[in-house]
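Next up: just one chain, as structure tokens, the form predicted alone.
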Amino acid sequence: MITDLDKYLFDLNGYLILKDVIPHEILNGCNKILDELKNTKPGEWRGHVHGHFFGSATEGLNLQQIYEAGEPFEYLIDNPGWIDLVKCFVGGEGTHDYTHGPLLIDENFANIRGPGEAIGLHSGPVPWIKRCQFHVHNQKFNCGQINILMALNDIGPGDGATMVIPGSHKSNFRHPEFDAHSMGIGETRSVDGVTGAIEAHLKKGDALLFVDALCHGSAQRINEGERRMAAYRYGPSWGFFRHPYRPSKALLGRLSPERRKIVMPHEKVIRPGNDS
């Protein structure tokens, strides 16, 4: 259920922390899969899951297309713990934006980060980007991208938590410390020490929901062990994929109609001869 307080706090801060929204059996299944995939090399394929770095190895290993990895990650596509909130904040219900469905997941990945690793400050409303916009009109949200970052283990002090700058999704000015802490190729950058930034500590099974216009990144992990998370990025169904990945026929074949519409809203292609 979406409350008026949810809407108020999301509008005010640009994020919500959702408590205990991933069932324990799903968490166990996700972590078992990550145990099998954690040694994937960048550029290596494990089935339909791809090893990947955004900028450098210091940001941790990404496992792109993680919803291909098995049923636990498929469950997260429309997890009831957040899907109605995502639909509300992306918006468009009752308009032609819903012609092919309410949403599209334009990127999905798991990330495993160890000691010394972090990701620098990125995103924000300056410069303005269509995909990352935050907009409210007549008390209805119309956001370009809503991210769900899922804690697959506890992420507390020293664990390299995601950091956000509350309210920055509505800023009219670029953060003066942005360049010194922004994502850099071949070097470790973090959000540690950025004025106004806070750590979003999560328990295993919690999720951080935020609009991508929010300035965010992470603290550097100083504890032993691993930070494990998954991120699904949702936008309107008329959007397109961030990377050149596409869902496999096998995945589409086993998904429910509701999940398939979020994964591939334009699955039916109209060509001469099949457009009756």
Ligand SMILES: O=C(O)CCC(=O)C(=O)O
Given for the second form:
Amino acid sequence: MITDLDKYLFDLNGYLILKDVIPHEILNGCNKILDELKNTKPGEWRGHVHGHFFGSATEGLNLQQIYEAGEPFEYLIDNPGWIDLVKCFVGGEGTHDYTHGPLLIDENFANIRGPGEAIGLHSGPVPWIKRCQFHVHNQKFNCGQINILMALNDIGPGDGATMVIPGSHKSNFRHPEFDAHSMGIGETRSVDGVTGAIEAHLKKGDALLFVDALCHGSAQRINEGERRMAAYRYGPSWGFFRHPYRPSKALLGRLSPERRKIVMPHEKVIRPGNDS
Ligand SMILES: O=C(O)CCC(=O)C(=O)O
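Right, the form predicted alone is done, so what does the form predicted together with this ligand look like?
Now the full complex is given, and it begins with the chain already shown.
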């Protein structure tokens, strides 16, 4: 259930921390899968999951298309712990935006981050882009992209937590410290020390929900071990995939109709001879 306080705090800060929203058996299942996939090399395929870095190896390994990796990650597509909040904040119910369904996941990955690794500051509404937009009209949200970052293990001080600048989704100016902390190709950048930024500490099973317009990145991991999280990014069903990955036929074949719509809003592609 969505409360008025959820709406108020999301509008005010641009993010919410959702406590204990991933069932234990799902967490265990996801972690077992990551134990098997964690040595994937960048550029390597493991089934339909792809090893990947955003800008540099110092941000940690991404396992793109992680919703292909098994039932626990499929469950997270429409996890009751956040799906109604995501629909509410992306908005568009009862309008043309819903013609082919409520949502599209345009990127999904797991990230494994080790000591020394971090991701620099990025996003924010300056310069303004459609995908990142935060918009409220007549008390209804219409956000371009809502991110769910799921803690697959505890993420506390020293663990390389995601950092956000609360309220920055509404800022009219670029943060003066942005360039010194922004994502650098080939060098470690982090959000540590940026004025106004806070670490989002999560317990295993919590999730951080935020609008991509929020200025964010992460702290550098200084502890031993690894941070494990998964990220699903949701936007309107008429959006498009961030990367040239597409869901496999096998995945589409086994998902429930509700999940399939969020992964691929069009039931089929129509072409001449295939339009009935
Ligand atoms: O890795 C993190 O903590 C932040 C992830 C991030 O920057 C993003 O999802 O856009």
